[in-house]
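As a starting point, one isolated chain is supplied in structure tokens, in the form predicted on its own.
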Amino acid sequence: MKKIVSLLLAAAMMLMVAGCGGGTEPKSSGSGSGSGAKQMTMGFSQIGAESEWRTANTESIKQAAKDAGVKLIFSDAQQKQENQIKAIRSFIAQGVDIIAFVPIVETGWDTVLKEAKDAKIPVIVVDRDVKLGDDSLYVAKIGTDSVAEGHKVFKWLDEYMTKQHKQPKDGSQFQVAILEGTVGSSPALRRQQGFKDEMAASSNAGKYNIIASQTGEFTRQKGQEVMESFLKSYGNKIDVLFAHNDDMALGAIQAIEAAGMKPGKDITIVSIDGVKGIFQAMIDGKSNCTVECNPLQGPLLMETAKKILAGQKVDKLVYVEEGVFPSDKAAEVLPSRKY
């Protein structure tokens, strides 16, 4: 009888230990591997697929989610802010663990992000920037520094024009044409700001004049169309083209060639992104420099999301590394480009 009682007590104690152990095990936001691990669900809204860069950005995020074991609910906004707002509300309704999105424009997000905060769903802003009345509506912004990219463009341009002993076509100032990105988008606003600020601060500021500046909507086709109109208005007066992204620069190159001019020679071309297409254009002597805007943000996004859900502190701004690639480095660098 004593033996039976002892066995029953031992069994009861084992059940109690197992129950306590299960209750104190920390909640996992990991990859979902292993029994009982909770898979993280992320709602992600992308702006669309307007360029080679954006396609690489999307692929990076999808692959990183797969590698990290994250369930990704993906939404393509097709360049419409209202579609992104609907997607974010859908993510909230589905009870995702975390929301990430690339904002099409800077403003107009306060209401929907307040809804996410009220639902206790953390938000990560990716790639572009937002302007909010309350910055606590998002936990972190990861991606690129668009102002710094604009700084780099003018700094490289001024050094290049000096080293090459370039002279303005009209004898006094270099005439600069600018192909801007999507109106109201943070890259367009901040790349322009960075370029102008660096130019204003330069001891050579008086050597440059912005003769034309118009949106090419970050697309190759629109970049070609706007460059055609620039050339009709200003002909061979243009010394420099600054394109807010490589795709618009590639479109502009077609327009310049169609006008009987030599891109990269008759007009110095510098753009931002660093996609393979512009590297090939530099190798062909049709462009002069690209400032990198790194689209491979997926691994950093997944790493940041997991830290947030684990209760770890993350920096409000987390930037990826970026470089500057002039044409004389293009052939060396192209084989290693991933986008």
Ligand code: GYE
Given for the second form:
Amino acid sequence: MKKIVSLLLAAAMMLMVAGCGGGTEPKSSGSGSGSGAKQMTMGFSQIGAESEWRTANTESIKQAAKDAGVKLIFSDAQQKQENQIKAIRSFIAQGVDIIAFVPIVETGWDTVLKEAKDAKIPVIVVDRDVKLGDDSLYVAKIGTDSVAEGHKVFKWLDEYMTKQHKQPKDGSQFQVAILEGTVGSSPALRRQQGFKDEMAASSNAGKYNIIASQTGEFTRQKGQEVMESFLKSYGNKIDVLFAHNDDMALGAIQAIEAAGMKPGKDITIVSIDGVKGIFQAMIDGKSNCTVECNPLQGPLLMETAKKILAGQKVDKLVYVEEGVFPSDKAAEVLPSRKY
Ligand code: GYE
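Now show the form predicted in complex with beta-D-fucofuranose (GYE), given that the preceding structure was the form predicted on its own.
Starting with the chain above, the whole complex follows.
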């Protein structure tokens, strides 16, 4: 009997040691709202409120935390990586159970994520992607596939231009202007890459020329300003506008109208996100297509966090589902849009 008890004790101690041990093992095992379980505290660093999409993303995360009984420490970085790094350090100092963050840019995270790992606090990367020397610095990534979105944009565009029998204004090539997202951010880099790769691989590659490409920082205001400058430089040469997000397209639509042109007709417009504002613009005939990027990531984030803290295995990379919505579907789809 004594022997069995001491064996059990030894096994229990080994488990405890393993629980405090290396790598991505959770620091504590608060599994949330279950009876007697410790409430999970999550430190979450959001990048700001640059777009309609981001507002929906923040609401989804806050609501999901409430629903899951998770205590959320929410920090808004106001578009600055240094503020995110400060926030993550403060989460570590506060001893949160888990950290989640939306990386504003791809690089520059190695040091602070190493600090989280050393403190045995698991990290979930949300929405955007990171580039690290060591991928074990985060446990899971939940988000969207920006390269695939870029592919879908060119594919839709080429099919549309062909079907509509569009002719280049200069008689030789369609001139494409691009409004890029935040410099160094994964959606800006990867959407651009996806679009260009799909174009290069297309048998119609020679029909298109990128005449201008510049950042509009994912905001409506900047999208409008940069489109104004594109129109000043290239007058009525531009056939197509590809905006890395809907908000910049909505700003550009104002600039195009102010220049006395018809958005959606004189210039074919395609953007990414699928927010309500762009559906309305499509219904009004002012834009042509949106490729969906799903911001409703809160429930999956909370579920993943709970699994990690309960010691369950989770997928390293999970993409949420996304569709493509051309303008002829806009009126039918708008009432069911959730963001
Ligand atoms: O498309 C844009 C934004 O990171 C995928 O960020 C996200 C992008 C989204 O603010 O509107």
